[in-house]
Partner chain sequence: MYELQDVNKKIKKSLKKVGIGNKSSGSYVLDNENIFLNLINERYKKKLVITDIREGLKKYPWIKKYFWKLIEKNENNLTKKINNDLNGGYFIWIKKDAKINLPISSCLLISSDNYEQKVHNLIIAEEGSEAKILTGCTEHNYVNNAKHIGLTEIFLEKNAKLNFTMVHSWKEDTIVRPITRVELKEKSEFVNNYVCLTKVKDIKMNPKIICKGKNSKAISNSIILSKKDSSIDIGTTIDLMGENSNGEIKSRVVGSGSSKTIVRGRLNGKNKCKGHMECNGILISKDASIHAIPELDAKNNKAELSHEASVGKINQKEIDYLMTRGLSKENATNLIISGFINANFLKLPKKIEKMISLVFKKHLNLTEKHII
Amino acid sequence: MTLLKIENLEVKTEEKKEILKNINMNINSGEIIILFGPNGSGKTSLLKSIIGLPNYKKTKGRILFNGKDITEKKPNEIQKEGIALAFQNPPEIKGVKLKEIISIISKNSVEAMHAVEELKLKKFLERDINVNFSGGEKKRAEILQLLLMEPKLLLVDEPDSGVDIESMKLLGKKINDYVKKKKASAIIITHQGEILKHVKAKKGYVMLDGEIICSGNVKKILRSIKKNGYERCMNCKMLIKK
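Could you produce the structure of the sequence above as one chain, in the form predicted together with the partner chain?
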């Protein structure tokens, strides 16, 4: 069953710069999708557009979630529909403690504390969110919040960058277990594909210049990117255009 359907989506920034075009995507319940692409290809913009951040203006197309049009909805409304985003670079908010956000988002405080301990974040509860957190600590705090929101669709932006092997294993396992247990879906952005060792994903997409240029078996795509870089994708795109 289709959970998320993106049709002909075109997105511009407030300054009218085109950042996404002709985006078409289907994600079924229980499916984990991997997004590849070089820096600046539009991967993060796609996730931020799905969650409805205001600087990403949808100028064409639509996004359907569970059959419902969420194209014009605000981030808090989209979150309530069941989509949650783990940021690649979350902002630091002085004076707002991690525990305050957890108490706002979590539905079950016992489970929340269990997850806090599993992700080794107990001593960060009293700290201002993301302030002086290391890269790995930020990732763990993001995944913690993501899971506590209990979404049907997880948007995960580079969970494997700047994270040590042990933490990555832990984060990957948490995401995979959640998807399996809740029959949820996920879109995960990765560069090196390390997270693929810990999550079960079959389908991959490659983005270039704000467009999805190919999709297919995730392992094949990763092998090709590792072997040939995105050079071949670019050539491939040019061939398609011709």
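Next up, the form predicted on its own in place of the form predicted together with the partner chain?
A lone chain is what you will see next.
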């Protein structure tokens, strides 16, 4: 069953700069999708456009979620539909303890504490969110909050960026377990593909200059990128345009 369908999506910034062009994507229930691309290729912009952030203006196309058109919905409305975003660089929130945000967003206190234990965050419960956290600790706290909202679609921006090996394993396992248990789906952005050692994904997309250039077997795409960089992808883009 198709959970998310993006059709011919084009997006501009508030300054009317085009950042996404003719984006088409299908994600099925229970599927983990990997989104590759160099810095500035539009990966994060795509996730922020899906979640409906106001400075990303959709000028063409539409986004369907569970068969419902969410193209013009606001972020809080989209979140209620079942989509949630984990940011690449979660902000520090002084004055709000991790345990306090958990109590607000969690629907099941027993499951919440189990997730805290699994992500090894118990000692951080009395601390302000992300204040003086390491990169891995911030990502684990961000994924914890994401999963406690119980979304049907996880949008995860570079969970393997700036984290230690142990944190990456914990994040990958928790995402896998959640997707399997809840029959949810996920879009995960990665540069180097390290998270693929820890999540079960079959399909990947490559973005360049705000466009999706290709899609296919995620392991084959990663091998090609590691061997040739994104140069071959750029050549494919030029051939497509011809």
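Given the structure is predicted, the values throughout are model-derived calculations rather than measurements. Each form is matched to the other, and the largest set of C-alpha atoms that superpose within 1.5 Å is called the rigid core. Numbering follows the first chain given and starts at 1.
- After superposing the rigid core, the C-alpha of Glu150 moves by less than 2 Å between these two forms.
- With the core held fixed, Lys94 shows a CA shift of 2 Å or greater between these two forms.
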